[in-house]
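Okay, so here's just one chain, in structure tokens, the form predicted alone.
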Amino acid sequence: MVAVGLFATFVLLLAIRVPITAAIGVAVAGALIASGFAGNLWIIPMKVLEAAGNSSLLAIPFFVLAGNLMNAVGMTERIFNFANALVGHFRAGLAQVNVLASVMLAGGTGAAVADIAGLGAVEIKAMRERGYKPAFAAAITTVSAIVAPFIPPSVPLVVYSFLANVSVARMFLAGIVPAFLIAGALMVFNRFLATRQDFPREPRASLGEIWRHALTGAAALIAPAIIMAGILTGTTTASEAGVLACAYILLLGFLFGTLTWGTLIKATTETMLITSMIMIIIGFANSMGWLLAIEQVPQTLAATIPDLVDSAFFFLLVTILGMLIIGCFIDGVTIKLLLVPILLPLVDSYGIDRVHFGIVVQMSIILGIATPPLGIGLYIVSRIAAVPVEEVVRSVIPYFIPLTAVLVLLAGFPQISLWLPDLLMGPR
């Protein structure tokens, strides 16, 4: 009944829209009172103080700098150009470009809504320009954001590393392959509506100007290479590899003289900021977790559901379909934090591979992004295009249809995400 009625007032508080941070910090305080802790409410800020000082989180900060850094330093233009001199010359150019962006941009984001806030302005511009419809651009800017948490550096799986005590590395090696599913799941479906609709071409680029965009645009492509090759050799922990490669794109920075002061200080502020709202909810889920462990909650569930739930691929599914409606209504950080800790006494005893049930989970969350009534990705991209939300929800349903097929095979076929991680690292 704790579990219960801490879940009800946490929902119940989003809906009249008190912050999540506020809103998990008083429902955890509402189930201590309820459980008899009422005396020992101390126990909050000692959790979220524990969570907060775990050295394994220590990467986030880092990874967010470097992400900002890069948006700071004007990367994301030459990025931009470089996919276009390679596939803007195909069926659908631009929706291609965008795609193809979006996975180079996310290496040194590794997150969705930093790859639409950074890439949306320049994308739908140039989309714009070339008689895309301002909804379609909006429409293809959030959906290819996807691939975006799926490739190192991903703050969204270093959380779920620490929450299911698994390697970052692993994780890091198991989102690759899926992260080029989930793009070429997009561009083949750019290309069969290119057959429908009468998309512009851009024209071919030479050799000379393929060249010249690499030179500055694929330069981006080295801040993951040493975070992965970093943490792979053993050479560097997480933590460390997000110091280099934050070194390495304020030496880009330099070098093409776009670093200020002035940009250095808004990428370092954002960075507090985001770091700081994940931290706290990151704290105050720990205290949430701990509560539930004391309640049995899931020692309760991990030997109830599987007498319900026969078979570990119709638990995916379950898991699946209830990850996608709460991501409608809340946020894929603080789902993992409320979720996962539940969910992992499942996993162990179906037997599921802790890194491919991440992946799942992660696949599962992201959508929630481009899903009314509260995507986040739906109402950046409508300002950045000044095109109502409606209109974008529109032109998003459709990308379901290849986005939710890649989300099958993924449940199904464990060594999408695990093929990698095997090869490179020896299976676990």
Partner chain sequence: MIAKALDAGLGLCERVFLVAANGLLLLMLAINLANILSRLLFDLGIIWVFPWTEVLFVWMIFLGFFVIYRRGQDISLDILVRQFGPRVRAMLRILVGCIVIGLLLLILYQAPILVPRQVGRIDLVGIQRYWLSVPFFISCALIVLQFVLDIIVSTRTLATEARPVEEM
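To test you: the structure above is the form predicted alone. What is the structure of the form predicted in complex with the partner chain?
Lone chain follows.
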């Protein structure tokens, strides 16, 4: 089948050191030709442009810039000195801070890649300086970003709500318990890793030290608060929240005199390059989605499901597996547009709540940012941590134990997703 050829080409090209964007492009071009679309290769540049013009991804550059600016003006140190004073004496203290920071930022964006590239720049720098292995810092940064779409605001959940014709408010509420479940699972696993491996550990800070770091960190700690306040008060939309944060950080850098023309340009250059890379990868992968759609691949696959499984739980497992596999090649929104509408009739016939299904789907899809070969999170984090992708992959793999466990729990126990919306909005 074309998909197998595509996969083999992609991996082979990567192995001989073809750059990732070109490897996707060549594999897709090959697949188009093999499927009889040799005369329609304009699909590739057209889809790259379409992805670049996708306004739901406009949040990315601003959040990434905010992260890079925080590093540039030295706010990172202030925040993490404070965090370190609080939790540094625990094993895996900063790894836990990494997870908690993502939970907080999830209230500011629904884009996991913005979390990785923006917050990640801050987290990885801090963790390296405290003696954590860069590959480990990169791994926990990638997997912690998975909570981003589960706490509102969340464009991914809005898109699902429209596709599945369910209440957005209900969908938002349904994501909250799973978000904390994911964060909790990651933190427990961090603790477990810390006891097995020798993680850096610092002496317990005195109350005086904590207070001192809180004071110097106060100005820096306001940045996340500004993002939240901007959104909650209706001052900014979710994608503009990053703008406000950037402006505040620039102002601080200017007041403290820590901002120089050189550091500013370094931050914007880094932001521009990483955003460009993210969007070009998404763009090339976008043409893959077109090929799958026009060939009706998802429909064909979905048609075989009812013959294979007879229980709701197994149907969900098959869905998860399918999404994880497809998620290795194409990006999340495309998967959702392709698969959700096709699966909904089956979802209804198995008696699965569409909101519950949405959470399971979202979790399966978002895991795709961390799964090779096309886990976009892996490539971003490899760039900002300056660690080879394969090392990041090696460090990410253990985290699939807690993440898979959460995914199976979410599939098997609808109450985890539905309890909060049922409680606050009444059961459906």
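Only the largest set of C-alpha atoms that superpose within 1.5 Å between the two forms is called the rigid core. Numbering follows the first chain given and starts at 1. Not measured: the values here are computed from a predicted model.
Once both forms are fitted on their rigid core, the CA atom of T404 lies less than 2 Å apart between the two forms. Relative to the superposed rigid core, the position of the CA of E202 differs between the two forms by 2 Å or more. Comparing the forms between the two forms, the C-alpha position of K133 differs by less than 2 angstroms, with the core used for superposition.
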